[in-house]
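In the form predicted on its own, a lone chain appears below as structure tokens.
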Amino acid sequence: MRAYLSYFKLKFISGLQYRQAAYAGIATQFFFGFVYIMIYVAFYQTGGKNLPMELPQLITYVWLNQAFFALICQFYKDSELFTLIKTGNISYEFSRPKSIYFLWYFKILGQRLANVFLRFLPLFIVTILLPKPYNFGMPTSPLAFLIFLVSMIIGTLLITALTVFYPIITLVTLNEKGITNILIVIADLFSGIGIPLVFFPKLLLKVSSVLPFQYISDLPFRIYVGNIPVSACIKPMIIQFVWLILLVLIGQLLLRIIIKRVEVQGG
């Protein structure tokens, strides 16, 4: 485990000295946050009726979305990996003595929390300072929120557990693009980034029902604003948990197969 910790440890430090990008990605979020509630208000005041989420809540939503996009985007892949799988130095992690998977992991996972470490706590505190609708709202309740710390940790490791797949593919691809794209687009569009998944058609609801990215932030987010009460968390919590167990597993084994077929080029 220090092994692992060490990657994880080495990443999130790396991460943390890039504040330019950090800077450029707050005002980022900040412009597209507004532009997306400018069109939710818009939508509402134009007569929107019996809508799946009230307005205070859409906009809480749309800034949680904000403050943790470094962290729940899909399209972050790292490029140190995809170069060491290209040229053939993949060889060398090869050789270490641990698991390749979890190396990965832990090394995906401390550079998903750097990139969002230095940017969600500058918009939370100027957002919640913003004159109504703008504003982010606070939790319904404490348990609320306590729950959705719980469900946001595991969205976290669920989200890093997918990120893992994307190496693990182009080991075979010896490309970074075309499958693992196709996979960041299904997965952009079903965990809520662009529009809660409540808003969703029928048809595309029971698509999203049966895949696991709604609860990266979907979930999670819906329990802060209270679109989902407390009361009706066990279950998609547990989904949300054997979710997360499935990737883990399931990356495990698929590298493992891999790796015995991998040819090494390059040197």
Second form
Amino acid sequence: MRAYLSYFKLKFISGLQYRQAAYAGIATQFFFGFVYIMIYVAFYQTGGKNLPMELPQLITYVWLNQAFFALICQFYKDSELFTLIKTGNISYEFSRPKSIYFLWYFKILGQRLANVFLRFLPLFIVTILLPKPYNFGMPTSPLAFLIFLVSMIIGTLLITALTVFYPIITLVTLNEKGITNILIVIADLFSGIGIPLVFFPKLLLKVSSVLPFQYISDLPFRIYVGNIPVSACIKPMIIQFVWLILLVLIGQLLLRIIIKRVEVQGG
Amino acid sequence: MKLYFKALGLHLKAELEYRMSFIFSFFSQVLVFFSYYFVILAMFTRFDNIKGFTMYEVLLCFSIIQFGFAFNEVFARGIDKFDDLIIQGNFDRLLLRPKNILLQVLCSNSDFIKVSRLIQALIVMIIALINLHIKITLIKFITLVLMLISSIAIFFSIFVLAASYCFITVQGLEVRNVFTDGGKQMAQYPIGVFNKGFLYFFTFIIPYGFVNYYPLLYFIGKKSNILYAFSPLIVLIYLIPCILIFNLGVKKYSSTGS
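Compare with the form predicted on its own: the form predicted in complex with its partner chain:
Full assembly next; the chain just shown is listed first.
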């Protein structure tokens, strides 16, 4: 366990060095947040039928999305990991007496947490102070906030478990684009980053209910804004936890099968 | 110009060498693009219009801005990736050759996979046009062509501006993404639906408004003043100072060494 934690710490601390990129990221997230919100405000002013979310809830949801973007978006840039695979240096990793799966898992977790750590606080501080209707809203109750935190932690572990699949697939395809990119687009769409899932047409909602992606961020965010009442969040959270266990197990199994037949590139 | 097309051909050949990867990437780009207009479609299942603009009017607006962006990614990728040229010192090589610098920069890179976005943008545009039932007069046709051209021009000028900035800082300008990706995201909708401050900024500082808002108003018959029809020309004028600044940067350039 200590080895994994030190991997985590290594990535976390080195991730914190990239402050310039973080400033640019914050600016981008602000801009996108405003654009989304202004569009929603314009839509709501025009008026619509059976809307699944109230406007303040939706706006808070957008800011949550923007603040945690570096954590919850599928796209994960770690050229180090992919270069290891492409150059064949990955064989060194194979020779370590630890589970590669968890080495990668904690690397990715550390990197993602570092990225979001640099970004989310300034966003929250400013958006809470914004005038209505653009402001970031408070949670509906302390209990809802607590459940949100728990669900958010499971969601973070879940997105990490999903991200590990990308290098695993790259082990076979030797190209971090292609298939991986297709998965990323689908996962992003169904995790509610473009538009909250409740706005989806019925058919797609059904599809999304059998996929793990809505449990990354859509569930915790909807708990926070009060779109899912506290009394109704036990069941989805159990499903969320089951997905986490399932994906970690599948990931380990897949990696084990692939490593058996992997051919190291060059040497 | 012949030189440029030759370079394009080479990039295309290079990409086609990895055939499977090309096909998968092409397909994934189709999906990416789909996820863009899916958001618009999903919103319009709940709402009839956004401040008076119907779904097909928004889709027309969307397709024009996406067309210009995709066009730049395919044909002017080199200027987008200009910071790589500077950082790696490869820009010095270009300076030695007796050809136009900007042209050479354009030759240096290309992303053919984005052709998929270009095609899809045109398809969305045609679908929108068919469903809008607009009687297309000669002036309206010219307006549409001007909108497409100015959409290419605006992204190109922002890329050139950002590239000029590289001469000073020797690194990519990450905030640039706010004005390209962010601008693209915003200009998917008619800019009139945004706040006044936004509208003014993107009319007078970075003229997105003249690409697909003011001319759109004329095109869909919301305004009849002929000035609206030809307003995309302003974007073309905007291009001139951007290129001048770039040329100034080339003159002041001192190498990073390598």
